[in-house]
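Just one chain follows, in the form predicted alone, and it is written as C-alpha cells.
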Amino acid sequence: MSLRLGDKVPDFSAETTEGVINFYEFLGDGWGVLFSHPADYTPVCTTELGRTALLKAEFEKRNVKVLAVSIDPLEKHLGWRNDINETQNCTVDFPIIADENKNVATLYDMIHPNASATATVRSLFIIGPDKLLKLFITYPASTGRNFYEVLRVIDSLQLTAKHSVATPADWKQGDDVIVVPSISTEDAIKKFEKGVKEIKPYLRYTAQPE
C-alpha cells in the first residue's frame, strides 16, 4: 500500500516493548508519529531511538505520541531498548513494535526492495488527530533523522491547521508567517491584529497568530 498525504492510515494491532497496542487507540485524539528501524543494534538506529526518548517532554506538550517499529521480534527490542538506555543516557518508554510479519511494514509501504529487500527504510509519517497523513519522510540506512525538524514540522501543522497560514522556509516557533493566498489582502488585514506586510500581492507575512 502506497500512502499519499491526506490519506487515511491504516489501523492495526500489534504486540510492542510496552504491550499490545491498537494504533487508533493509542493515538486517541492526538498527534503522531510512526517512524521504522532497518533493524535492531545498529548504530544510527540506536541514537535516533535515544534523541526520540529525550525529546519525550517536547513531544508530550506537542500532543504527539511516538512508536518506532522493525520487523525484529519482541525479545530483541527488550535487550537493545536496553543497550540505548545506557548508550543514550535516555528512557525509551514510548512503544517500539515487533513487526516479525512484516504486517505494519506492508501497510506503511517500509520496506523498499531496491534499498533492501527485507528490512524496513527509515520511514517517518505524522499523522494528525483525524488519523489522516500530515507528512511522511524516508531516509536511506546510512543517514539519521533530525528530531528537531520533526518537531519544527509539527510546530507548523498545528499551527497552521488552526489559523489561515503558512510557513516560510526555515521557520520557527515565533517567526513571522505567511497569510495563505484564498485570502484576500483587505481580509487579512482585518483578521490579522498584529499586521500584514506585503511584499508582492501573493506574499504576504504577518505575525505568528499564537
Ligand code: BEZ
Second form
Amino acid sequence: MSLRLGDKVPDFSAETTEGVINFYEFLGDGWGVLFSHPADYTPVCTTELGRTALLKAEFEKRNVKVLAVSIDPLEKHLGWRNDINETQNCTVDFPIIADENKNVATLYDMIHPNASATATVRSLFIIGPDKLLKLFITYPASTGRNFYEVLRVIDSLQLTAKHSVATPADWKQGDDVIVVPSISTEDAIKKFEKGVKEIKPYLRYTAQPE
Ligand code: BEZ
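The form predicted alone done, now the form predicted in complex with ligand BEZ:
The complete assembly is shown below, putting the previous chain first.
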C-alpha cells in the first residue's frame, strides 16, 4: 500500500555506498529526504545526484539528511558516483542505497509498473523528526526534479511546524505568510507582534515569524 501524508514511514536496513545503514538511526532526530532514481549511468539522474551533493550545506543548515536509492548493485553505484563527481564537479558523500532486492522500492511504492516494470520512478519523500511523512512528490524518468524547490518546501514545512502559519503560492524565505484559518483575526493580532493584514476574513497575512 502506498504511503500517505501523516503516515509513519517504514524503517529498513540497507546496503549503501556509505556502508550498511539503518534508516531511523541514520535520520536520528532530524529531518530526512529519501529519493529514488530510475537507474545508474543515466543522464538526468547524474544531474540530480550532482545537484543534491552541491546543495549539501543547504540540507545540513536545515538539519536534513539525504539518501538516494535505485535498484542497481553497490559496485555500479560506486563506479557511477565517480562519474557524478567528475561531471557535476561535486563530491557525493550521502548514501546511495543499493536496493537490488527492491526492499526499499517496495516499502515506499517506488515502482509504478505502468511507467516501468522494473525501474524506480523519481519519488521523493520528506520525513519529519517524528518519522511521519510530511510531503512526497513523484516525477517521471524524463523529468529531473528541482532541488531548490525541495529546499523551499522544507523551509515551509519547518516554519509551519513551529508557528500557526501556512505559506502562500510561490512563497520563499522572508516573504509574508498566511495566518491559519483556525485562528481568529482577534487572536492573530495578539499572537503576531509584527501585525496582521486582513484582506478578507479568511485571507490574513503576517510577516514571517523568526
Ligand atoms: C535519466 O536519468 O536520464 C533517465 C533515466 C531513465 C529514463 C530516461 C532518462
